[in-house]
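Take a look at this single chain, the form predicted alone, given in C-alpha cells.
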Amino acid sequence: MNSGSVLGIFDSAELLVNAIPRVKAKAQGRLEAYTPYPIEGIDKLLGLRKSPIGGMVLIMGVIGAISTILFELWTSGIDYPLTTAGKPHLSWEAFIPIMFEVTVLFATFTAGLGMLLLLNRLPMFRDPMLSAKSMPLITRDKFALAVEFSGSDLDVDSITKLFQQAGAGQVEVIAKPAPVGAVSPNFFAGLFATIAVSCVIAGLLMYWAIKLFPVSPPISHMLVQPRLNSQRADGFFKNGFGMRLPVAGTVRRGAVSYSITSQENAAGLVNPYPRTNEILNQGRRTYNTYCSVCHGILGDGHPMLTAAYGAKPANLVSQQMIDLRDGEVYHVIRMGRNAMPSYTADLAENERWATVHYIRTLQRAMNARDDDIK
C-alpha cells in the first residue's frame, strides 16, 4: 500500500508528549499531532514555528487605519469639502470611529482568512486524515501522533514498532490519496448549472414570498401600542383633538415672557450681566458655535460657508452695528431677522446676553483706536 501517513493512538496526553521526541529522532517524515484539546508546549516539541498570525493582524490593522484616515481626509477635505458647525474640513477627530471600524474589519478578515487559507491551508478535502478510522477516537478522548508523507516513502514497519515502543495503543496506516488530475469541462458545466438553478429557485421563492406576504412589519407591537399622535384627532378628549393647548395665562417654568415685537422697541433693554472674563468667555464659546459659521470668526461678515450659501450675513463690526443698542442686538438674536433664524430654543438667556458682550469686544478689536495702544 502506498502509505500517506502512519498514525499512533495514545490514551493520554502524557504518553503523547513523551513519544514525540523518540519518534522525531528516528522516524523520517513530517510529524503532526491531533488532540481533543490544546496541550501546552506541544508545538515546540513538534518543531513548529511560532504562528505569524499576530504580525499579520498587526500589519493589516495598521494598513486599514492609515488607508481609512487618508481616504476620509481626501474625501472630506479635498474632493467634497463640507463645513459642519463651523469645523475645519480636516477635522480628523470625527474620522476616528470609521477608522476604528475599518481597522477591526481588516484585522478580523486577516485573522480568519489568514488562519484558514494560508496557515492551515483549508479546506483540504483530500487530506488523508479524513479517511482515518481512528478519527472518531481523536475527536473524543484519544491522542494521535502521525508520521506523514513528505516526499519519500515511509518505512511503515519501523514506524509501527517505534509507536508501539512509545506506548501507542493502536497504530493505523493511512493510504496516500491518488494525485488530482485535470478538471474536466463537465465539472465546470455542472458547477455553473448548479449555480444557475440555485439562483432561479431563490428568485422564485423570493417572488412568491413577497406576493404572499406583501407587508411584514418586523416589530409590529411598536405599531399597535396605545399612544397619542401629534397633529391627529383623538377620541379620548371631548373636543376630538390630540394636541392640547396650554392653560390660558400660563408660562413655562423658568421662562421669562418677552412681549417686544420690534427691534426699535428693544433699544431700551439693558444687558443685565457684567462684562467679566467669565461672561466674555461664555460669549466667545456661544459665538464660535452658533454665529461664526455665517458672520465669520472676526464678525466681519465673511462666512465659513461655500458660495452655495445665498444669504449675505451682516458685518457685525461695521459702524452701523456699533451704533445699535445692546437691546437691539439681543432682540435679533432672540427673534431672528431676514435669513437669520431665532435662537430662542438654542441659547439660554445668559448665553444671548454674553454673546452681545462678545460682539462688542469684536467691534472694539476690529475698530481699535490709538489710545487703545498702551
Partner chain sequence: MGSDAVVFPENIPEGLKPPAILVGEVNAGGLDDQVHSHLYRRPPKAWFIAFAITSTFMLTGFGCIGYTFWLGIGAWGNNIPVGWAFDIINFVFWIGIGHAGTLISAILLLFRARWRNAISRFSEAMTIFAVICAVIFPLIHVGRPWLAFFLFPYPNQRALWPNFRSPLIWDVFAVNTYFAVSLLFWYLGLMPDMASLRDRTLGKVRKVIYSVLALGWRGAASHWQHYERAYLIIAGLATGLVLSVHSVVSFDFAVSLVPGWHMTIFPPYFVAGAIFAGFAMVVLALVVVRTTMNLKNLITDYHLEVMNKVILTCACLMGYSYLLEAFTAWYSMNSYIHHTFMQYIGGTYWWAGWTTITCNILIPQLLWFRRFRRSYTGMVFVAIAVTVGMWFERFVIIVSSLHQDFLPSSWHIYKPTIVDFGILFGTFGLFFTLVLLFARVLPVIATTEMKMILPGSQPLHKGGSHE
Second form
Amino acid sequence: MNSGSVLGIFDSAELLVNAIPRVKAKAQGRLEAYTPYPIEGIDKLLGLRKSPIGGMVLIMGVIGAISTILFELWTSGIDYPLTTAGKPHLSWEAFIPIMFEVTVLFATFTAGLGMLLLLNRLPMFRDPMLSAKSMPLITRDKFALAVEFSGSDLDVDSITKLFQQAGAGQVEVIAKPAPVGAVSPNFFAGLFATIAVSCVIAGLLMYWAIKLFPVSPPISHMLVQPRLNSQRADGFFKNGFGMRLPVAGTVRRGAVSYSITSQENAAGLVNPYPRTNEILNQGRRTYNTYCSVCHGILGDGHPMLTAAYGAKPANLVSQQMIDLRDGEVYHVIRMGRNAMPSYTADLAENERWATVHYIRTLQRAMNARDDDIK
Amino acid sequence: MGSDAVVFPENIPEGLKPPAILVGEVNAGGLDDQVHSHLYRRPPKAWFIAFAITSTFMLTGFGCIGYTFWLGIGAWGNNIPVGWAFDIINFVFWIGIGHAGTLISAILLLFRARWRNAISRFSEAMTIFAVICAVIFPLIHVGRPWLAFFLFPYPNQRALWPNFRSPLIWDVFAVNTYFAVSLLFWYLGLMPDMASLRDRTLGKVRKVIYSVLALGWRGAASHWQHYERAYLIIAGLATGLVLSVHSVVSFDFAVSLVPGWHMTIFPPYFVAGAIFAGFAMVVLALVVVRTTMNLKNLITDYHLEVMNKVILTCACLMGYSYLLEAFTAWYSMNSYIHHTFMQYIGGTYWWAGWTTITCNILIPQLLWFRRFRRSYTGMVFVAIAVTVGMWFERFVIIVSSLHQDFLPSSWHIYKPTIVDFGILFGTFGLFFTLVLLFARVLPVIATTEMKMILPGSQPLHKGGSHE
Amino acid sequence: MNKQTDKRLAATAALGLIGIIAAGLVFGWSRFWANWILWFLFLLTIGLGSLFIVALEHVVGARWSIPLRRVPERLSSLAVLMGPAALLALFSLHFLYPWTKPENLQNPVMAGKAVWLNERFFIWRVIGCVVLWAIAYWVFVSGSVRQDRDHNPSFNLRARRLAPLFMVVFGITITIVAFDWISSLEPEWYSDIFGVYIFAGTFLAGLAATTLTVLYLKSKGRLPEIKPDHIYNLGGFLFAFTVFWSYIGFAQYLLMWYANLPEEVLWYKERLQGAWGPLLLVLAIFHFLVPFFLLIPREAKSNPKFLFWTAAFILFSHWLDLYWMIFPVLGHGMHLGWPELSFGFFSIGGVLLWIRHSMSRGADMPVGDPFLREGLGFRL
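Now show me the form predicted in complex with the partner chain, since the one above was the form predicted alone.
So here's everything in the complex, that chain up top.
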C-alpha cells in the first residue's frame, strides 16, 4: 500500500477539534476531517482556503442581470417594437422584475451547482472513503480525522499512536486506488452512445406515434364556436345575410349634404381634388377595399365574385365608362346604380373623389397606346 | 451554536428563561433512529385512510381539470366582467402557502433562529407542493394549455417575443424561478441526510436510490465549507426571491386601473398575507405530524408558540393594510375606489368581505394570549380561520372588484360552478397526498441540521450565543 | 470628555443658528420652514428608528444586540427632543402646506379631505404622537438605564410585554408622520404604501446612526467587548434594509408609472422636473446601488472603518431622500445653498453635542441586563 489515508475516529466534536492541532504539528500529509454536520471554525483549524463561491455568485448574478435587461430591451424595443399600455418601447421600469428573477436564478444555480460540481466534484461515487468501514459512523454521530499519505513518506503506526493519544476510539487505514479522473474517456464514450441510442429510440417512437394515432389539435371548441361570418349566408337574420347592412339613410361622419337625384344632373360636378400622388394612392386603397370585390382589381369587371353573382358587374375600363363625366362616376359611387349599393355610409367625400381619379388612371392604363412605350 | 455553556445569573425570573427547543435527552445517533424509523415501518392504518381520502379528492380534481380541457373555460363560472375568478384566487392562495416554507428555511436561517432547524425540512416540502398546486391554475386558465410554451422567449417562426411589459409574463418568470430555487434549496438540504440514509438502510433498492440521491456525499470538512457558504448565499437570495414572487403576483392586479386592484401597498401586503396563510398551514400540518409521528421532543410547544407569534404579527400587518385600504378609499376622494371598497363590506359579496376581516384580523387576536398560543384547540382554530380567511381575501379582491366594472350595464354576479369547486378541492387533495407521500419516504426532520444545534455540537463556540 | 470638541461643536451650532436666522430674513420664511421640516424629519426618523431597534430587540428576544443597545437607546432621545421641534414646525403649515389655504377649499378634493387635513386635528395628531413616543422612551430607555443600577430583571419582563404594543403604536404613528408631514405637502396625492416607505427609511436611518455611533465609540476604545461578529450583524441589517427601502420605493414608483393616473403621478411629476429628475437618479444610485454593492462582500460588513463610511453614506442618502420629497414644494427649481448648510451646521452640531453629552453619562452598555453576558459571547 503506497498511498491512502489513516482515519482516526472520535466520539465527539470536541475530541476532534482538540486533536487537529496535535496531529497537524506532528504528521505530514494533507489533513481532512469527516463530520456528520458542519463544524464551524474547523476550516481555519485545518488551514482550508476561503471558499470562492461568493465571488462566483456575484459575477454570475451581474451577468444574469445585465444580459436579461439587454435581452428585454432588445426584444421589446428593437427587434419587435411592441406598443402596449402606451408605454415607450424601451421602458426599463417594466423590465426590472424579470431582470431580478433571472439574476436570482443565475446566482442560486451558480451557488448550488458550482458548489456541487466545480468545488466539491460531486457526484463522485468512487471515492474510497465511501466504502470505508467507518463511513456509516461518520454520517451518524462520529467524527473522523484523516491524514493522507502517498508513497512511503508516512509511518502508519506512528500516526495510529498519535490518534490514540488524541483520544480516537478506532483507527482505520484505507487504501487509495490509482487516481481516476472524474470524467474518463470511457465516460464520454458511454455518454455519447447513450445519447445516440436515445435519439434513435425517441425518433422511432415519434414516428410510430404519428403513424398510429391521428394528430389533431386537442380541443377545438373555441375554433368552432357559433358565430356569424360577414360574407356568408346565415339563417339567423330574416334576409339571410350574415352581415348587417347600415340602416337606411346612414351617412358617414363628416358627410356633406347631397341633393342631386339623377346621374345626368351630376355631370356638371368637377373633381375638387388635384391629381397628386397622394390622392391617387388614397384612391387605390379605397378602390381595392370597396370596389375591386365586384369590378376586379384592374377595373375590367372580372372579379372573383362574378360567378357567384347573378349579374355581371360593369367593366369600368370600357369606352362607355371612359366617356362618363367625373361627376357621373361620383354620383354612382354616392347613390349606387342597378345592383350596386350606395357607398354614402362607407366613404368620405375625399375618398370618393380620389376613387374617381384612380378609376381614370385604371382606364388610361388598361387602354394603353403603342406610343406610350416610347 | 452552543448555548449550553452560558451561565445565567441566578435571579432570572421564570418568564425569561430561554425556551427549550429540545425536550429530554437527544443525541445525534438517537436522532437519526427516531426520525428515520418511520421510513422502515409499515405506516399505520390512519395513514392509509388519510391517503385514500386525499387521493380521492385529488383524482376528482384531475377529473374536473380534464373536463375543463374537454369543454373549455366555459366549464367554470367566469364570465365578463369577472374574467378571473377561482383560477387566480387559487393560484394566489397556493403560491402564498408556499411562502412560509421559504421564510422558515431561508429568512430564519439568516436570522439564526435555531428553532427553525426542526421544521425547515417539512415546511420547505410544503413550499414545493404548494407551488406545484399553484402552477396548475395559470396553466389551465390560459384556455389553450398546450400552447403555454408561447410564454417563454425563444426564437420562433412568428418572429414574436413575449410581452415583457406584462406582469403576467413577470409571473411566469417569478414562479418558475421560485420553484426551481426552492427545489434546489430543498435538495441541497436533503443531500447529507440522504448520505446518512444510504449508510444505514438495509434494502438493496433503497440503497441504490439513496446512494444516487446523496451524490457520493462523504461529509468532508472541505466540502462542508463550500456547502455552508453556498447554503447561506442561496438563503439570502431566496429571501429576496420570496419578497419578489408575491410582489410580482400582486403586480398582476396592482398595475391595472381596476379600482380595488390598483393600490401601491399591494406588494408588501401580499407578501405579509402569503406568510400569514403559509404559517397557518404549517401549524395545521405540524400539529398532526408531531403527534402522529412521535416527534414531540423535537418539535416542541415552543416551536408552535413561536409560529403562532409570527401568525399574530402577520395578522397585525394585515390589519394595518386593511386599515390603510379603508383610509385610502376615503382619503383618495376617488369615487370609484370608494365604491369598490363599499362593495367589499356592503355589496353582493359582503359576507366574503366580513369573513375575511373576521378570520384574518379578529380571530388571530386571540393569539395575544399565551393560553391560545399553547393549546392545540386554540391554534388549530386560528389556523383554520386564517386559511379560510386568506382564501376569501383573494375572493374579495378578485371577484368583488371585478363584478362591477366601470360600465354599469355589464355588471354581473359571479357564481362558481361545481367544476370550480372540484378543482379547488382537487388541489387540496393533491397537496395533502404529496405531504403524506413525503412523510412516508423522506425524513421529515432535517437530521443534519438538528445535529448542529445539539448540546456540545460546536466546540469552537464556547460561551457564545446565536440569537 | 474632550472639552475642545464640545466647544467646536457648540461654535458650529451657533454659526448655523446665525446662518438660519439670516437665511430666513434674506430668502423668506417658506424656505426657512422647508429646511426646518427637512432637518426635523431627518433627526426624528433617526430617533424613531433607534427607538424601533430597541423595541424590536425586546420583541424578538435578540441577544446579540444587547451589548449595543445603549447606543440606540441614547439616540432615541432624539425622538423626544424633536417633540418641541414638531410643535415649532406647526408654524410652517401656512407656508408649505396647500391645504391650510382657504382658497384651496374650492377644490372639491381638498375640501373633502378637510375632515382629516385641518389644522386643529393636525395639531392634535402631532401632540398625540409626541406624547406616545415620550411614553415609549420612558418605558424602554429610562427603564433600561434604571436597570443599570438595580439589576432588576423585571424590566426585561415588562419590556417584553410592552414592546409588541409599542410596535402597533409605532406602525400607526410613523404612518401618521408620513401622511401628515410629507404626503400632505401634495394634498391631492395619495399612496397607501407611503407609510411603509417612510418606515423603511426610518429604520434604515436608525440603523445607520446606530452603526456610526457604535463604530465611533469603538474607535475611541469605549466598546472594547464588541466583536467583529456584532459589527457584521449591523452591516448585514444595513444591507438588508437598503434592499427593503429600494423594494418599497421601486414598488411605489412602478405602480404609479404603470397606471399613469393624474392624481398619482403628480407627486412624481413635481419631483422629476428640472434638476429633480437627475436627483432621483442620484438617489437611486446613492440610496441603493452604492451601499448594495459596497456591502455585498463579507469582509465589508465587519470592517469597522469601511462600515463607518458606508453607514455615513447611507445616512446622507436618507437626508437626500427627504430633501427630494420636501423641497420641490417650494417650486422655482432646486434650492441648495448656504441656508441649507446653516441648518445642517445647526442641527448636526447641536445633535452631536446632545449625543456626546448623553453618552458621557452612565455605562456604555446595559450592564444590568441579565443576558448581557450571552450577548457579548455572540459569534456568527
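Between two forms, the rigid core is the largest collection of C-alphas that superpose within 1.5 Å. Numbering follows the first chain given and starts at 1. Note that the structure is predicted; figures quoted are calculated from it, not measured.
After superposition on the rigid core, the Cα of P88 moves by less than 2 Å between these two forms.
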